[in-house]
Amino acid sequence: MSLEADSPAEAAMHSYYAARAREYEQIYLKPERQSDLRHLEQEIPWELAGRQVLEIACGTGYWTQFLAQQVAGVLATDLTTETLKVARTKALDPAVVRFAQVDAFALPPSLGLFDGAFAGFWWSHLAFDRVDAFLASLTACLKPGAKVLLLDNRYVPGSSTPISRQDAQGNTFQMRTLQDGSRHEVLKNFPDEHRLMQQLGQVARTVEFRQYDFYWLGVWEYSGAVTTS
């Protein structure tokens, strides 16, 4: 997970995930989330089976390892050096998986065009006024008709970190503590189906919102339209 340092919130996010890299995957050990995770670890690769997939904010490569079981190829991207270093230690077939350190808001044309894309736990870290900029960057790398999957958290009291504040634009934030005791304010939004439909309206031909106990999965097809910031 990473964000370009275009605002104080994004700079804080980048620093947080760099510091969290070595302990990041502990979040997947929460007992109450295991049933959802086992289901999604199979469902997501199946949805993208046989496609050339661009993965946004791959972080430590947790979801990359499952994508690699079904897709034709995956280019796993992130901006954070520390998380990519962990991802590259995973035993993944280099004929299927490649890594690239790039900014999700400025994906270079040299990456090529893809007929699939996946972003896990990235959408919730987008400030509302940055969604269009990200979609413009992403869709420039997609073929019309590409299938895109967005996986993210539902807010579940008792399992989710409490919301610490809300800004004037409606973005919400959490205070998180790492093992070294450092505390970090993290932008974390929890959009519902209606908001997601609105956000994807300019670029998605179809949108399906699937809700689980602790997560949601947005499955959409790129229309070929270009969004504007």
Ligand SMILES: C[S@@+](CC[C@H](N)C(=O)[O-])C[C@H]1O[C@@H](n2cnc3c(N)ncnc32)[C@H](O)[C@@H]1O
Contents of the next structure:
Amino acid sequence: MSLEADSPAEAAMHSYYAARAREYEQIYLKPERQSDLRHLEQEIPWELAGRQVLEIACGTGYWTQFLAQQVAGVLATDLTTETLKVARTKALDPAVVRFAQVDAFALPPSLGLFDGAFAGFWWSHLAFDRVDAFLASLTACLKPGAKVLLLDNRYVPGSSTPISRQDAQGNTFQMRTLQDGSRHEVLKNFPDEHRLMQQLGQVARTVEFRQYDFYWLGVWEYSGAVTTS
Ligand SMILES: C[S@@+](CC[C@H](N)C(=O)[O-])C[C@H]1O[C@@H](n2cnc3c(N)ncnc32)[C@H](O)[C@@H]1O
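One more: the block was the form predicted alone; return the form predicted together with the ligand.
Full assembly next; the chain just shown is listed first.
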């Protein structure tokens, strides 16, 4: 899908994940992360059990496959043709899982209203000045009281790709190399609990920040407040 990205960083991220799609899930094989992953693969679907879930930036459907075991339905969305193509090969139950190619910053009202949402490793790719635009897009698709889960990386020296630079707004970047040798600069932020609370502001009625060795999980409830971007 063609992309009218708001910034060079968003365009770069989109083309990076298109190029990475077929090798993407190797990230889930890192030996030191296995214990956290087994735990989260149970915890995340359990938290959203029985709900109609909107998944943002589903990528290759790694988390979709676990969500599908417990939720009433999941609409798994991503902007990138290549990642969605891999996700569709997982042959998940079509009575539970649907896929749609949409931009997380412009979720159309036609998607409907959900009482759950999940985004894995998406929040860290939001530039600080794009968080409100994303939240406005997301919350327009949520019922008040919806439960939202954000899963993302903690920065762990020796396991995480080192940060290569920081811009004037404080966004951090990594240089990543794919198997074909191509090099990509990717915006990747590592917010702590305080920062996440600030970012969620009025849209979250309650926020829980759970920490694991390699990941954090933000669990929040949509307050019903309308955001403007
Ligand atoms: C780090 S991957 C996360 C994939 C998946 N959630 C997971 O945890 O395995 C980030 C995803 O964001 C998607 N993406 C990039 N820009 C997007 C946008 N504007 N709207 C929706 N998805 C986008 C990429 O295609 C990629 O699949």
